[in-house]
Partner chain sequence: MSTTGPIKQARKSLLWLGVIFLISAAILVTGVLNGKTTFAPKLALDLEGGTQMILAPRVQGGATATQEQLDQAVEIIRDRVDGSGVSEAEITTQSGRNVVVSMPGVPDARTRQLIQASANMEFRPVIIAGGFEAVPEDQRTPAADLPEPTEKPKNASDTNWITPELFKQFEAYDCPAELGKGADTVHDPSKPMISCEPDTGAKYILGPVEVPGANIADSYSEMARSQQGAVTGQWAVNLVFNEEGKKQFADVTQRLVSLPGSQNQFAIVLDGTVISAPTTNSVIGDGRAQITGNFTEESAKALADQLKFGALPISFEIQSDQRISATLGADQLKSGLIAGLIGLILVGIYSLFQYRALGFVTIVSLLVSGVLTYMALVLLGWSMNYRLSLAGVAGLIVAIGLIADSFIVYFERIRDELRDGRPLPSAVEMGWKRAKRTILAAKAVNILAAVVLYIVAVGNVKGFAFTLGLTAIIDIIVVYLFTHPVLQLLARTKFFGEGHRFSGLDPSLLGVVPLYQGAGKIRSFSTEADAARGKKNASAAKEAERRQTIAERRQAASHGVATKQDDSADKDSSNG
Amino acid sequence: MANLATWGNELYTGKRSYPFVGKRKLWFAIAGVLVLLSILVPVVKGGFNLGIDFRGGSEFTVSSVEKTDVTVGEQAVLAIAADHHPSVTNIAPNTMRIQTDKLTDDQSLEVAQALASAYGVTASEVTSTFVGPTWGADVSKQALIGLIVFVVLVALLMAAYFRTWKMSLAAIIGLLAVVIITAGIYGLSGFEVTPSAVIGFLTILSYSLYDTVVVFDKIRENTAGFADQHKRNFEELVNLGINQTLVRSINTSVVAVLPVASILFIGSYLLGAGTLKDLSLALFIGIIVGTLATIFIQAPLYAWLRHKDADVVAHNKKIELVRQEA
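Present the coordinates for that one chain in the form predicted on its own.
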């Protein structure tokens, strides 16, 4: 604990410093490759693994079951429709949800009977319905509109708050990278994209923005009146701000990730709650990616956007002269 406190103090005073800004070309290259892969991988794989709400299909709910074994439901469906890929989830105590591709009316009746027999319940305990793709399409449309409105409002608010559009631009670019990379991980892993996952994607934006504002606030504090001091140049002041908030970013991320991880690994995998899994999975990936983006993309990007400003260039020359004369 003492070493951790010493490490944090050294980062804050500048005694210890990691070159986040100095190695920005490396971070930007890595981020660029990840964004490119996040776009190409889903295309090469034929698209995302969309849930039944987006592609349509048949859904069965079996109540009052004694054993919540997903294999029982899968085998019951495959015995009737071998070319379908059922998704079986324990959504509540003694309740199973089975989703498949669209079945014919006869197949639906046969599957309902097979599920009742497999789980040892009466036919009245099995309900079936057809889920059309319209609802999922509406959710996607509303989510896209919400994303556009959110980005525009955030861009304007940050530009007004920090009194510079370059901080706002750096934040928005990093924010978009977080969403694309998180979606790319979904495409690469084959995780199912459901309306809950879409809600999780949108929630990520708020957390990522919060972390960015904390770091940018420290950078603004460090760079205010930077031309009046001759100890550090502009990039070094930005880098100092990142290092000074590094411990806080890590602590905040850990605190945020722990409850989400609990929901993901205990609530979903042990209890089988599908909606919780979809939501917490998007949050779990997004919180980690968002924290890394603030440190390695957004703050260094802001320094790069300012590096050709006349006042920054003039100050850099003064710093070089001071150091040569020292």
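Fair warning: this is a prediction, and the values are worked out from it, not measured in the lab. We call the rigid core the largest set of C-alpha positions that still match within 1.5 Å between the two forms. Numbering follows the first chain given and starts at 1. First, how it differs from the form predicted in complex with its partner chain.
- Once the cores line up, the CA of residue 163 ends up less than 2 angstroms apart between these two forms.
- Relative to the superposed rigid core, the position of the CA of residue 83 differs between these two forms by 2 Å or more.
- Superposition on the rigid core between these two forms places the CA atom of residue 38 less than 2 Å from its counterpart.
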The other form holds:
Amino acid sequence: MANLATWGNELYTGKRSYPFVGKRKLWFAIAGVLVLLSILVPVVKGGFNLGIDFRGGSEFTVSSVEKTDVTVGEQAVLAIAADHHPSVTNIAPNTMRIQTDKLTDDQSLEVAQALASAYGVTASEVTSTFVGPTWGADVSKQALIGLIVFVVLVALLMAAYFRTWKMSLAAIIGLLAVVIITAGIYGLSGFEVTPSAVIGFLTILSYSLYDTVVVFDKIRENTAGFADQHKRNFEELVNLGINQTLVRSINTSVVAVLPVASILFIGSYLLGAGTLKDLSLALFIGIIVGTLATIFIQAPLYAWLRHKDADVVAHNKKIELVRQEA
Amino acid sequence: MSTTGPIKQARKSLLWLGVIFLISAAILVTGVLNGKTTFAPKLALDLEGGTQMILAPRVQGGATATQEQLDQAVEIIRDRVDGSGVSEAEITTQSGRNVVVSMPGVPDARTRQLIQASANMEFRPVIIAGGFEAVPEDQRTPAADLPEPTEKPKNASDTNWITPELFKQFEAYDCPAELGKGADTVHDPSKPMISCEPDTGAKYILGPVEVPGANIADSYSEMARSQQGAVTGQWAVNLVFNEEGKKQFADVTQRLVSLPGSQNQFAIVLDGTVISAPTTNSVIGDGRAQITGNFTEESAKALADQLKFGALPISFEIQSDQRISATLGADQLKSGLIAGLIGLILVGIYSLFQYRALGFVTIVSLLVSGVLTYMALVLLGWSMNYRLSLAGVAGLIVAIGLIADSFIVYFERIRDELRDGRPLPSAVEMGWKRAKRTILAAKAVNILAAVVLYIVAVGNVKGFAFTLGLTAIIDIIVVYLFTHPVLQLLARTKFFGEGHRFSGLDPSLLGVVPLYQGAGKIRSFSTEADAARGKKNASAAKEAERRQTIAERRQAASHGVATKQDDSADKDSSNG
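Show the other one: the form predicted in complex with its partner chain, since we just had the form predicted on its own.
Below is the entire complex, every chain and molecule, led by the chain shown above.
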């Protein structure tokens, strides 16, 4: 692809440059608004659409169904547990999902039998899941612990690798924005929040930081010994680094998103709900948001965190003098 | 030109990869030939169908269970499940908090109840002992001769507990059959019961509970000592009671020590089954009892553990219970594989689109990673009983993108070096030097995330974290031992080295000095490289000056010159 290559060249040489750092106030404002909305929207909408794992209850999946009739399933459940409000959905071709309140063990076995005969399949085609009400909370608690442990460890790792805590700080702040915005999109769209989705969020952290590390590595390289040259100031060097890695950022996120998108597609069309779909949905949104955040939030934030450093200030003055002379 | 260095290195790396591959394959094939494993990775229940229950232990008093208690709980549940006749059940602890019971098929209601029931230990005195099997019908005591209680029982060992019904039941009680059904844990502690001792093959009528298991403070095994303190060479199990148990036990031994025959024994009952029924040799007033007998080191420890942990009233609450139909599992596996294939093809197409022939390097590298991952999964399934779950499959698919990412990071670095005017072989070396750092740092983040996820994850997510971490490690191996050496070798080929327009590394497309100096005259990169090494080629230097590169910045810095930014446009790549 000649055009993208040429574009890449121009970005690399600095001939073409996008003001990622220069317009940081704009990006930060947009990010701020998005974060705020992401917090407000779920609150206004009355919380997230929590899956059965968080509410507790029983769920049945009937495969190889020939006639996907909803009422058949409802009647089968009501015949055994009259007051258990079944919700029956056709989640995928030939697959029905039936959710009820918590059933007792015996009821659960009976309902599975009843559903099998109602839909004319063998008992082995019925999958049943019972989830205690504390299960989802347990998963969330663990996820939160995971989040904190991971953030602390990765902050230390990055600070050690880049030898500046400011890169680490910028990466982490951006990361939190990514998680909040992704959660916001989830809340807005009304997608069901399941433990798999929660874990998807944790995986986003990993991808988002992976991307940030790659871009920051270029920035580190560009800004190493920045005080010894008089062509570009610190901010411009950071911006150059973002531009130089832009093609790579686009390519890696496309490549990362493609398999996730294929899981999402297959998951939604062939399997309906479940681990695969929930996980890939969170990842799909997260990878895109994560890539954008590196470019628009994390890298500019690093430049801003450094802008009052004595060496940067002194260097800026020098550059100004040189430029006035020229 | 120092071509031998990198090429030698590249060959060595590829050789190493070959060695790793051959060793894994050899182990695998040997395993399959010996029937120890199959060529397919082991599948978890959600792909194979079956039942998975996640149980949270509930310790009396609201305390959380320790890992030791959990391990013991696993033992207790395993005994119960095995006893109920379910084969191939897997019972494990998870994240130091939960117990996971996985089994093929659907367990019956009784097994399910058993799994959840709390471990119940109690001490009951023996009233009557008998043979393990049921007494043959023709030899049973006639109705007229059945023991009849004459008065209210005075103590737990009193034969007045035995009613004619109980005695009839006792004679008809068939231990092998009853134990096969699994333990029925509901016994009234204030009433007598019938129980069996599988180890010795005895059957008892036991009196009401005299010391509840909760009153055991500790239990441990050690070599027994004689009164003089010399080691007798026999193993013994020591019991330590708490204050309440001490008193209760003193009372029991006081009474039992003088009783005749079997009535001298007290039975230790766990979940309705007698695990030991020692005879009483003396009154034990200090709450420290020692059980001796034909113990081996192992059996003594096993009994001590049973006493110690069986006494802990842990019950289980079902957190999640999944019964997955085999059809759904197979469907999900199929869909997962289709999704993975589509993902792989899409990544392949995009790589070819972006990197032309270099895209093939990505594709082949992905295939090599795929083969290594597959072998790792089978070998881990064999050695560690690792089972691939649906979430694990998801992790593998997501990994396709993450693995391809590291190739992109590398290729872009090579392109950057080409843009700086380096010939391909040295661009590959320099690009690698820089990309290596970035890839390792970025992969460290991935691996860290996978490890954290694996440790904290509950449920199926562990499988996801596992494959994510595994593939990150395999990715590093492949980049080091395959992708980089292959590029080192390819850099020497005419097609890539001269930057064919389909190679993905066409220098003219990357804004480097055109290769064509005149009609039909091709300047080869190797002479260019030699020239560049000796003395900077004039045009290259001029070209470099126009661009804002690291090399240039350093050069500019060393000369102390400051030139205006963006002073010239890039040379049109199409001219020449």
